[in-house]
Each structure stands twice: as C-alpha cells, then as structure tokens.
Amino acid sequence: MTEHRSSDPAHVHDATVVVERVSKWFGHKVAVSDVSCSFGPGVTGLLGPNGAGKTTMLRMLTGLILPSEGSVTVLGSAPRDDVAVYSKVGLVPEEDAVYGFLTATEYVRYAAQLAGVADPATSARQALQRVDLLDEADRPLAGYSKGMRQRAKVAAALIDEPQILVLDEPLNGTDPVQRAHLINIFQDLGRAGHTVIVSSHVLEEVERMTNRVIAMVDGKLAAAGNVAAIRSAMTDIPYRVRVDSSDPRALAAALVTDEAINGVEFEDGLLRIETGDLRTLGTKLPVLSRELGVRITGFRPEDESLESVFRYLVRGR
C-alpha cells in the first residue's frame, strides 16, 4: 500500500483501495486520465456527470478491466495478479446484469454457490430479507421493476459480506422507501469497517450516505474530500447566505455598500447575501446587529450542499 499523503484529501491513511496515476483509453477515447486517489473503511461517494469515467474507474477497481497506465491495488494486491482478492470484493454493476429467467432466490443462491458459501440456501434467504425482497423472492427477475432488480443485485453482492463493496448507481429506479433502506444498509456496512464505494449522480442520497466525495469530470479528478472543504476551495465563486432577523431591511441597507459584500437581495422578508469572505461576514453581522438594534435569529449558507458543489464542478461542460 502507498504511504498516506496527509495534505491530499484524495487519499486516506487506512486505504484498502489505492489508485495511482491511472489512465484508461479505448482507441482514441480517453475515459480516465491520470487519476490518483484512495478509499478506506466507510462510505465514499464517487461522483460525476454521465461520461465522467466513473464506471470505467469502478471496473478497474474490481479488476474487470486493466488500466492503460498506472496501477490499482486492492488490499495490497493487483486484482488480476491475486485472484484471492475477488473473494473480498462485492460489485453491483449499473447494468441489469441478471438472468431474467431465474427467480431472485435462484439468482442470489447461485451467487452464494459461486462465492463458496457454506449454506447457499440459508444465506440467500438472509440476503434477500436484508434488502426487503423475501416476499417477492420466488418471482422471475424478468418481472421485477428496475428498483427490485437493483435490490436483488445488492443481495447477491452482499452474500459473503465482502470487505469491499463497489456500487455503480445502485439507487437507480428505486422509490424513496427503497432508497432509504439501501442507504441504511450501506451506512451500516461503512460503520462496521467495510469499504463502500458508491458511484451516483443522485446527489441528495449521496449526501445522506457520506460526507467524503471523490468527484470526476471528463475522466479527471475534479475534487476530493468532505463537501464543506471542497466548497471552501472554490475561491472564485461567492458564498450565498440566508440571514433571518427582526429587521432584514435595515441590515440590507447597512450591508449594500460594504466592500466584503458581492450582493444583497431582499425579497418577501428574506435577506440573502453573496460574499467572497464568509468569515468576515460572520464577524461583521454581530457588530451590525448591536449597532442597529436588530436581532439575528438565523445565519445559514445556502450553497454548502453537494448539489451546489456538483453544479460548480461541471459548469461549462
């Protein structure tokens, strides 16, 4: 394993999966370009728009394809060089990679047999119950909805409790109840010390799952770390803050000429402020509050969300 680069948020000190200077091309198309990062216990979101290289990256992590340049190690070994690694990795692909003529029970039991599980039938039932599919387990997968097939794939991937779980858009097609259930499963695995890598563009759900993000755009590493840190690094766009107070009009009038303020918007009793220096604004507001006799009841950045980070990263594509 590589030594942890403490100043680089793309790397973790307890890495189980390490990506070093990895590129992958298919003919003249470059899918991934010179990406270095690592993943460790817990849940990490792998984010990016369609065509960002996420699926290609996950296929390299699981040994399905080889990098054109660079290296991928899983638990200290290259998957293609040490096939024992495969027994410790679970994969939920984005594609509907299921046999439609099989029932969910047959499909998951087959996965258990391939994994060498001691009691495939019992393990299959437990895995299906875990994803809340046991009541529908004897129906052919061809008759399942997209969300149900997703859950069947997750059950198959969890059949032998893999140390590393790789999930490519696992929430696609699931309804809100199903999504919440799967998110709880992934979080529980992360808390138990498993490495869970979730590729997704469902930003709200990723934000509920984890605060650590690896973001890719056009095959390159665009950002890494927790959402707040990534947002703080975006020095070329102002913060947008909502301020609740007893007299927003007075605050707006006092702030409109301040050099630290990019813009002030007052509408329907709400005061929104744009600033390039959030710390300075946070210092000035209490002073203004005392001078004006205005009571401030709320101060909330409106753009420290994963959605705002994502929009920033992909703007201009």
Second form
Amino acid sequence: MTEHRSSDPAHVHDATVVVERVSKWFGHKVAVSDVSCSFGPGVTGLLGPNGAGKTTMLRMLTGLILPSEGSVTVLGSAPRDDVAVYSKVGLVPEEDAVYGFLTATEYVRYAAQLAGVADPATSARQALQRVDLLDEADRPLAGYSKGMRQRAKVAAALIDEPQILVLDEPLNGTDPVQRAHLINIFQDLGRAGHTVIVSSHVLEEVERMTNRVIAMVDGKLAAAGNVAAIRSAMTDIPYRVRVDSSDPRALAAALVTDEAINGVEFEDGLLRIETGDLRTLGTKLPVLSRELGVRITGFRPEDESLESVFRYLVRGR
Amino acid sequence: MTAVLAIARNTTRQLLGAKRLIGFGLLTLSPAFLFFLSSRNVSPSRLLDQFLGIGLGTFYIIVVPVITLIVSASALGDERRDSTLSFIVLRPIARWAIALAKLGSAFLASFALTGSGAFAMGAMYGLRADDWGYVVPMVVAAAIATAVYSAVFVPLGYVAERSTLLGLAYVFIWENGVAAVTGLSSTSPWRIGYSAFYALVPDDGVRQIEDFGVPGVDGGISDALTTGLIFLALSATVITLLLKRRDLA
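Here we have the form predicted alone; I need the corresponding form predicted together with its partner chain.
Time for the whole complex; same chain goes first.
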C-alpha cells in the first residue's frame, strides 16, 4: 500500500496500483500523456471514448507494455521486473482472445494450472459456476457467442481470486442478464476488498458498477473522483434541472429574468432550467413556490449521469 | 513445473491441429512415397543412391525446414497475433520457463511430423533393400535438424509479421545459397542434422555421401549435438529477453 495524496481525487489513500507521470507513445503517436493516478480496493471505472488511451493504460498497469516515461507499480513492484506479482493480478483483455480449440473447462483449468492453483479441476468448475457457464462448459470456445467467451475470460481471470482485477471492456457482447450477473460479481469483489479496475466507453455500465471514475480523453487524465464531485467541479458548465410542478408556465415566467438562471425551457408541460448556481436555485424555488402558489412535485438534476459528465469532458477538450 | 507442462501440452495441441496433421502428414510422407514409386524398377546397386538422393534433396532440404518453419513459428507467433499471449505471460511464471516450454513444444510438434517422415523413409529403404541400418540415422538426423530449425523459427515467429516468407528466404536464399558458398555452411540446420546422419550410417552410405560432395556435413555426431545445443541455448536466451522486454501492444 502506498502513501496517499489527500487532496488529489485521482489518488486513493490505500493504493494498490500507482501510476506516476506515465506517458506512452508509439512512434509519433502519443497514446497516454503524463497521467498520474492510483487505484485501491473497490471498483474504479476507467472511462473514455474509443482511442482515449484506456487500453494502453490498462496494458501498462499489467506490464504488458512499458511506459515510455514514468512508472507503474503494482503492490509496490514493477510488474515486468517481478513476475511474482502476477499471482495477485488478473486481466480480462478487450480482445476476443481465447483458445478456440479448448472447451471452457479446459481453458479455465489451463488458467488454474498457470496460476499454480492446488486443485485446477475443482477451481475451474467453481469459476465457471460463478459466471454461470458450467452447463455449457464442455463445448469448444470457438462455438461460443461473444458474450459466453467474455464470461469464460472472466472465469479464467478469477481463477485464483486475484487481489487486483483489470477488466478491459468486460461487458462487450453480453446480454442484459449476463451483464447484470457480471456487474454483481465485480461489485462483490470490490466490496470484498479487491482492487477492480474496469474500463468502458459505455458509461451506463460503469455507473452501475461504481461511483469512482477516472476519465481519460485524448490520452490525458480528464477528471477523477466521484461522479457528482466531478460534475460540481465543472463550474463553468451550467447544470440542467428538471422541475415538475403544478404550474410550470408560471414558474418559468418567474425564473426567466433571474440572474442565477441561464435559461429556461418549457416543453410538453415539463420545465427545464439551466443554471450555473444550483444552490441558489435550490433556495429560490421554494420561495417562488410559496409566492406563486405553485406546488413543486419534482426537482431532478438531469446531467449528473456519467454520460453527461463525460460529454462535457470530451467537449471541453 | 505444472505450469510449464501445461504450456507445453497446450502449445503442442495448438500446433498440431487436424488440418496441419493431414497436410504436413502427407508432405512428410511424400519423400518415402516418392522413393517407393521411383525405386520399383531400380537395380539393388542404384537403390542406395536413389534413397540418399531423395532423402537429402527432398526430405532434409525441403520437407524438414518447411514443416518446422510453419509449425515452430506458430508457437509464439500465433499467440501474439491472436492476442492470447497475455494469458500466459500475466502469470507468475519465469520468462525462461515460458521460453523453454514454447521451444520444447515447437520441437515436439515439428518432430512428431518430421520424425514420422524420417522413419517412413528409412523403413521404406529397409523394405526395399532389406537393410534396416538407415532407420535410426534418418530419425536422429531429423531430430537434430528439427531442433535447430525450431531454435531459429520460434523467435522468428514471435518478432516477424511475415515469418513464413522470412523463414523461406532463410532456408532457400541464405542457407542453401549464400551460406553454402561463403564458408558458413556448417551453421545450416539441415547440414547439422545431416552430419549426424553421415556419422551414423553404414559404410556404404558414407561412401555414397562423400561422392555427393555436400559441404558442411562432416562434423560428426558430437559436433552436431553440440552445435544443436548451442542453437537451442541461444534461442531460449533470445526468447526470454524478448518476453521480458518486448511490449505486447
């Protein structure tokens, strides 16, 4: 575990994986640029659009590629220099990379043998059971759907309950039921104190798994921390709030001239307010409600979802 | 040890798929079949000449390198191309152990094919000439040549995108062209294997091979084994370094 930097949301106090000023370039193309962050127990989402540098970052975390500059330490070691650290790391790669000629049982048992698990056959069965693949486990992986292969990869990565689990777009190709099941597994691992790092460009997926995100855009760290905290730190970007009331028209007329309000939209009986100062709006609305005799039945910020935070981050670059 | 054996077993199975077994099975048996066809009406005095000619010109110079190239270059090359190599390298296994497992399985898979062809060729001569003294030299020479080719082609398959093309250039342009005329012929894998054959065959075979005048095949069995081991040690070192230092992008 490493010392934390208390005020920096990109770092955690009980870090198991530490990224220090890491850059990676391939020829003239910069894939990751001067990123520092850390990951600790629990689930952390690594977010970014395609090409943001997420996969390069995850490959550096696991030692598959070396940083051009900076350093990555996993449980205090550089993975390339100390292969023993791999007994505590599991990876689910983004690529659909499995041995097609093996059955799922053989594939996961192979993972168990490589990991040095005491009873590979039993461990393989348990891991397959965990991802709900045991009934289909004796078919060659080549005949599996993409979602099934993803689950086989997750089973192989979980074979020795690694302390650190790195998942690169792990839900690709899975159906909603499988997705929910895998998300539960990752959340359980996070709650049990494992460091789970999940990359995704599908924000809704990450939002369901975790509150802590590290967002990358164009190879750089765009934001880090709690989703709502990231959103409130972006003071230059107005909030959008939906207000449900008994008389939205009257409320809109009263708000439209207010200094704290950037804009008001009235559509299909719904009132949407844009403001740079959510707190002022929050104190003003009850006053207006009393003065106008309007009953407010709902007040919901519309853009604290990862999708909108992410959209702002990308737009700002 | 379990991990190393698991890698070797899985790799051997990967390298010997059904299509390869059939295709290369036919290729490796083709010199024996060719000898069977061409020796039907040959006089006993010409039989050995025919056998050695096909054995050298077809089996050792073409069949052994081509089969070993395709099979051995896949040992790490296919894993890199299919992105399955991370499955192996992200495990607590020493890189040299992975290198040895890959080299060993590449040799075993290749030799399963080339050894069968060598045995068939020697046995075919035994049937025709009622002389079984060439079976063991054929198989030993195939084993040594296959091992040395594996030592060259396993790392080549890992580093080169077009390993087959480069491997064929190595065999047909470098090994049988440039090296043969520049005094480097003793480093040619098939010649290293053929040196063992030359050392092990009965006397009539020795005389015949000397008549062929093949350069670089007079080192003897111990030289062949030593050179083969040097190639394998160098190859294992190179693969270990590549696994340690090369990015798996």
